[in-house]
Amino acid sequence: MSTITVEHVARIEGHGTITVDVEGGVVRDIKMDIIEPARFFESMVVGRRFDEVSLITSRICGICSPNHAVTSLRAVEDALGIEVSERTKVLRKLLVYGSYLQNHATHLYVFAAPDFVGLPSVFPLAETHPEVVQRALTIKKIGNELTTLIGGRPVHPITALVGGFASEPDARSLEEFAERLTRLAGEAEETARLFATFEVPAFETAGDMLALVADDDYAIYEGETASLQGAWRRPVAEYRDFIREDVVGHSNAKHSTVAGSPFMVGALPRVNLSADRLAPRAAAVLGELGWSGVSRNPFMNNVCQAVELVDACERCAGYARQLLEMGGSSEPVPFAVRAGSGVGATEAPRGTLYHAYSIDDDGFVTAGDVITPTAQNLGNLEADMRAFAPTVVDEPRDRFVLLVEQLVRAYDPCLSCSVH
């Protein structure tokens, strides 16, 4: 039996080491090793304040710090309960949406793009098509600027409080904003056709599909958790009773399941659940592309992030404006401490993310539970690496390596979230 082995792959965030058992020209076993070593986040904010919680873990990640930050916020709104203003929550809207631009943008152009052109890395990319670089960064600097005009800063947001805001943009600040990212829409939607040329394997992945769906809205702060496969929609606030999370010996993170099987987070499962939902323009993009209604091929979660890209462009702009004409206000709003223990979800960029608290009388976490995308993700891509390695073991072997990173780079993994 031979091993063949890809240590700390490359062009994801965080480190992970693929194992390919091949016994004559047989794929016998493949693994994903997660070597990040656990940060105890969720023993972190025990003992802490909730309203120090967000501040803490929006340190989890530094592309989805605002999701951290929002989703904590709900779980602890959630558990004293408070209901914020729809003026709040449009503001968080548009910081979540912020992450969007700022990932996508990085894992399409910098992590996943030189695989479909043969270059090992963005660098060189850079040479060839300086006006596709150029691109990416125009959409990433955005949405730093909108994390910033939102959040305060382009990572770890400070703004953000516990029923409401601290402060929010001016109205011309506003105004350039919805300009700027009408104008932006145009290279997202250069983004998703330059994406759907490229050439990707026919793999179906067998698990099912989750994200969070409304019945008015493309779902990012508020919902459902539905099932693509199982057609069921529960409240977030179950989570715990259809997620298990359970330890496997070769990594560091554990693997989750929904009814014994893994399944798929991310813009993949977005767009199959909630496309009638998108905005018009990221809509007209799809059916330009071809969109059949439903796909399973984890390769398309780039096209499907391309996607949400213009989606996020045309949304945030919108939000831009109803800011400009709803009134009303974001200040915090009143609120008595008390026990209690609350459930938040969004959709990050990666993924559905849960966050979780239970709060004592004086104020105090006693206890923080967060389920991560790629947390959700890492069970359906070992799953997924399974079934498809074994139809390419007969390509030469550097080909065969390459398109199992690509899958890999497809679910746009963080793997230091996912030990958090």
Contents of the next structure:
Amino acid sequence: MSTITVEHVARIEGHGTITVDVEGGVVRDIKMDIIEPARFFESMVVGRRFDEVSLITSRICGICSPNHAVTSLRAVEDALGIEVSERTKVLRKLLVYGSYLQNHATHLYVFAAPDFVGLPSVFPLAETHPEVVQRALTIKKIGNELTTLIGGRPVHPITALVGGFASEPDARSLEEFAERLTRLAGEAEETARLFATFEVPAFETAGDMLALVADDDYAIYEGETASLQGAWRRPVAEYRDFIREDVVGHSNAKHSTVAGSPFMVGALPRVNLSADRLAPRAAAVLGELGWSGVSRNPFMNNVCQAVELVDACERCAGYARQLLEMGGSSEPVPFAVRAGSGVGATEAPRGTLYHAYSIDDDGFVTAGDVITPTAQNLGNLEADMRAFAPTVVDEPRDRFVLLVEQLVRAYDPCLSCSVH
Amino acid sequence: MAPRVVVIGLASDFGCQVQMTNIEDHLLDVLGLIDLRYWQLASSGHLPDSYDVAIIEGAVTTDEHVALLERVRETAGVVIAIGACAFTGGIPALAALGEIDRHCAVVYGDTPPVAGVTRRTPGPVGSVIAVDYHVPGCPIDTDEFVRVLHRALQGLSDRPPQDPLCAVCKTMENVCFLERGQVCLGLVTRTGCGARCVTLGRPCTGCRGLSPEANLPAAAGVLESRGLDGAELVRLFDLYNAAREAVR
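Alternative state: the form predicted together with the partner chain, after the form predicted on its own:
Below is the whole assembly, all chains and molecules, this chain first.
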């Protein structure tokens, strides 16, 4: 039996190792070890005050920090019985979408694209395809500028507080941003068309797909959890009843199951469950790419991320204009500190993110629970690797490894998130 | 010949490496000055046997990190620690406030995984090896990173700003949080951030570490004189600085 080991899989966030045992041309076993050491966030928040939680949990992830901040704020607000203003909600959506622009542009161009043009990294791509790299940098930069405009800096928002915002951008910046985002939608459309030209293996996951959904919105900030296979919807407050987390021996990240089986979260499940709620240009691009309603091919996650870039541009331009017209205040609403428990969920770029906290009479945290998108995806990723590897085991070894790595990267895993 | 540079991530959220990719406007200039040999976040490949400059992000949380850092120190002429995790232990060092076994039980229950690492009490890079240059903050400021990198490449001295934040914040005409009855750590925190948080309406939380000029007892006295709880100073400062005893 020969063992193929890919240590520190490149171009993903965090440290993971793939091990494949092959015997006589047959894949005997394949797994992904998460060697990223455990980070104990759920334990570290215990004993900290309610208003420090978002500062701490934002540091779970440098890429989707706005999501961790906003999700933990929503959980704390749920525990304290706080209702934020409509204006605060719009600002928070913009903050979250900033991380979509950053994350999707980085994942698509820096992490995924080199695979499809046969290069080890994005750096040589700058010489061979300068216009492509320029486009990537443009989208990522606007994402950074959006999180900076709303949150105060690209990583770890400053202004997002329990109950509202410490400050917000002036009208002129919002106006200018709306115009730039509208122009950027064209670049995002080109991204979707580019990724649609990359050939991906014809492979289907057996797992279910979960995402937040809402009746009147492409759910990002709030909604109910929906299942594609089970065709059910449940309030996020019940997440512990439908998502089960188990400790797995070879991984510092827990694995999740729903109804006893692994499942997928992320852009592909979101598009599958909410394609009819995409903004017009995003819906048009999806149609242009020949989308047939539902895809179970995890490699299509890349294309769905690109479609979401178009959606994010249109939607954020709209939100920026809405802020100019709607009035109202984002100043933190008044509230009293009290004991309670609460749950918050948002769609992070990589999938549904759940935070839950219990708080005592004095406002100090007594328990915390976080389920990140990658922690939910890892079980399904491994199941997909087990199903996919045998179909390509006859390929030359380098190509075989590349294809398996591509599958891993399509899930856009964030291993440091997964071992929070 | 351009110096050969490697970028290594220990226990962190990768936020400072993300800030490095956010150099955008300067990215190609910086790449022209260095020969980037390893950056797991951005490229396939392995840590080479030989290089000149090691940029390290993240806190030390395992024995494997210690072994890696010792090897890095033997190899690299210059070691740059970037971000609060690497400089002061940062948020990961909050786990140093309790027993690691207890954290493990809270998170994993009775059956912790055996995934090939040996945990230790978290600490900054400087608690294990000598560090030549520091970029403070959570996250780092990209412009400050570029400035420190230039200083390192030119062999200039490591010179992180020394004053407490208040010294700078006062000149920016921000309304002082202490006057509004809120605890702010600008009294004791190393400046250099341009008082970004205070300017945006949030008190300083100490992410850049203790200013060498800070006087903790005096600062606690200032809080008390405003009717605030002096003990809050240290309790809040622990957020990013729980491992400060371990700093060499």
